[in-house]
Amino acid sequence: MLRPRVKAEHRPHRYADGTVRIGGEIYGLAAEIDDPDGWVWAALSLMDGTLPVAQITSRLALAFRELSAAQAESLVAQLIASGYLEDAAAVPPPELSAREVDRYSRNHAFFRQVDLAPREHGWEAQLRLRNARVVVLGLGGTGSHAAWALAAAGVGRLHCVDPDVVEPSNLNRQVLYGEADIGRAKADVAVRRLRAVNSDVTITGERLRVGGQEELAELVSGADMLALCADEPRGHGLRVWANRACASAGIPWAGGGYSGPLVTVGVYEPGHPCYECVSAGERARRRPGTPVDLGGPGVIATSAGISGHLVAHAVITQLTGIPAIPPGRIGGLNLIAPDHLIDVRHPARDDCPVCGREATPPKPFGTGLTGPGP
C-alpha cells in the first residue's frame, strides 16, 4: 500500500478512556481497540493518504520514544491488514472504461465499506462481476427483479430463461413488463429491457421450459452461477435438479421465492452442505405430519421484489466473496412479523451423494418430482 488512508466509511473515533473505535456503527464491521498509550490513534491520524508507509512508521516512532522502530512498523502493518484502510494512490484498473467507473461508483463505495480485506485498488469485486456469466432461470416475480439487479450491478454476461408469456396477472409484481407486453414471451421482453438498463453487459435469453436435470446441466454449462427463480415443476424437484447439475459443474447456485409474506433464499456451493442436506435436515426437525405448503398465488410487488433482490444479493456475494457469507443455508424474513428472521442451517450428511464424505458424481434425478421442500 503506497499511501494508506482510513476509508471514509470507517472514520475512527476515540473515547474518553482511550479506546479507539473504527468501522462505524454497522454490525459486523466495527472494531474497538484498546489504546492506552495513544499509539493507534496517532498512527490512524497519520494515515490520511498523504504519506507513504515508511514515513508514517518513522514519524510514529519519533513521536513515542518508548515505541521502537520495529514496534511502529508492526503496528502500521496490522492496521493496514485490518481492512479499514485503502491506498490513496490507487486508480481504477484499465479494464474499466471511464463510463463504467462512473456507472459503478456506488457499487465501489458499497464494496469498499463492507470489504475488510486489503486490496490493490478496490475495484476487484466489480471486475469479478464484469467477468462473470450468470444464468437466471425463471423471469417471474422473483426472477424479473433478480435479473434487473444483476444487470444493473454489472454482471458481464446474463442469460435469461423462461417458457412463459406475459399475462395481466403478472403486472402487479414483475418489474420488467408493462401492459403493452401482454402476450409476448417474457424472455424476449426481458432481454430488451435489460439491455436498455445496461448496455455495457451482454444480455441473452431463450424461451425454454426445463424438463430435467440433464437439460438444466446443459443450461448452466460454462456459467459461473445459477440464479434459480422458477417455480415449476412444483415441489422441490427443480431444486434437486439444480443442486445436482451445479454440483457436477462445480458452480454455486442460489434459489429464492415467496410464500405469502414469507420470503426466503437458499445459497449453495460445492464443498458446503447442499440443498438436499439442508432440506432433509429441516424435514427431520419438523413434527411428523406437519403439512408443508410453500407457494401459492399470494404475492405483492414488495414481497416479489425483496425475494428477487435477496437472490441477486446472494449471487453477488458468491461471485465476489464480499461479504464472505458462508453458503449451505436458507435465510429470509417474514413481512408480517419483522422479528421473525429465517436462518436455516444443517450439516452435510455423510451419505449424501452430492456433498457427503463418500460423494460421487450426482446421478440424474427424474422429471417432475413433487416432494416437499424446506
The other form holds:
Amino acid sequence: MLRPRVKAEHRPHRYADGTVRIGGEIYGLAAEIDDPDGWVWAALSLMDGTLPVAQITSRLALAFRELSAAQAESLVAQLIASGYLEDAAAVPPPELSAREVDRYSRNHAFFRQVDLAPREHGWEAQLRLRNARVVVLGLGGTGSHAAWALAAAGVGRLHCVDPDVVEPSNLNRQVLYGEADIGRAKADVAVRRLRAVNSDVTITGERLRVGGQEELAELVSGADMLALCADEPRGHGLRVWANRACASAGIPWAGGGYSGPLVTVGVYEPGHPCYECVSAGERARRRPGTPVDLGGPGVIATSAGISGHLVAHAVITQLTGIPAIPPGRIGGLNLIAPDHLIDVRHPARDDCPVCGREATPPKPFGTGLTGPGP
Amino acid sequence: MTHGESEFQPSENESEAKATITIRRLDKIETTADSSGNSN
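Taking the form predicted on its own as the starting point, write out the structure of the form predicted in complex with the partner chain.
What follows is the entire complex, opening with the chain shown before.
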C-alpha cells in the first residue's frame, strides 16, 4: 500500500477513555481498539492518504519516544492489515472503462465498506463480477428481480432461461415486464429489457423448460454459478437436479423462492453440505406425517422482490467472496414475524452421493476473492 | 544473573510485541441497527 487512508465509511472516533472505535457501528464491521498510549489514534490520524507508509512510521516514532521504529512499523502494518484502510494512490484497473468506473462507483463504495481485507485498488470484486458467467433459470417473481440485480451489478455474462410467456397476473411482481409484453416470451422480453439496463454486460436468453438433470447440466456448462429461480417441476425435484448438475460441474448455486410470507435462499458449493443434506436436515425436524406445504399462489411484489434480491446477493457474495460466508445454508426472513430470521445449516451426511465421504471429490472452485469476512 | 532470572527478562522480541494491537469486533448488542441514514 503506497499511501494508506482510512476508508471514509470507517472513520475512527476516539472516546474519552482512549478507546478507538473504527468501522462505524454496524455489526460485522464495527470494532474497538484499546489505545492507552494514543499510538493507534496518532497512526490513524496520519493515515489520511497524503503520506507514504515510511513517513507515517517515522513520524509516529518521532512523536512517541517510547515507540521504536520497528514497533511503529509493526503498528502501521497491523492497521493496514485490518482492512479498514485503502490506498489513496490506487487507480481503477485498466480492464474497466471510464464509463464502467462511473456506473459501478456505488458498487465500489459498497465493497470498500464491507470488505475487511486489504486490496490493491478495491475494484477486485467488480472485476470478479465482470468476468463471471451466471445462468438465471426462471424469470418469474424471483428470477426477474434476480436477473435485473445481476445485470445492474455488472455480472459480465448473464444467460436467462424461462419457457413461459408474460401473463397479466405476472405484472403484480415481475419487474422486467409491462402491459405491452403480455403474450410475449419472458426470455425474449427479459433479454431486451436487461440489455437496456446495462449495455456493458452480455445478456443472452432462451425459451426452455428444463426436463431433467442432464439438460440442466448442459445449461450450466461453462457457467460460474446457477441462480435457480424456477418453480417447475414443482418442489424438490428441480433442486435435486440443480444440486447434482452443479456438483458435477464443480460450481456453486443459489436457489430462492417464497412460500407466502416466508422468503428464503439456499446457497451451496462443492466441498460444503449440499442441498440434499440441508434439505434432509430440515425434513428430519418436521413432525412425521406432516405434508410438505408448497404454499399457494399468493405473492406480492415485495416478497418476490426480496426473494430475487436474496438470490442475486447470494450470487454476488459467492462470486466475489465478500464477505466469505460459508455456503451450505438457507437464509431468509418471515414477513409476518419480524423476529423470525432464518439461518439454517445442517452437516453433510456421510452417505450422501453428492457431498458425503463417498462422493466424487468436487472440482476445485476458486473464483472468490480470499480474505477474512466479518 | 542466573539462567532462571533471565527467563523473566523481556527479550527484544517481547518488548517489540508491546506494539501489538487488538482489534475487537463489536457484538450485536453493542451495535445499533438504524439504517435510515441512506436510502438513495
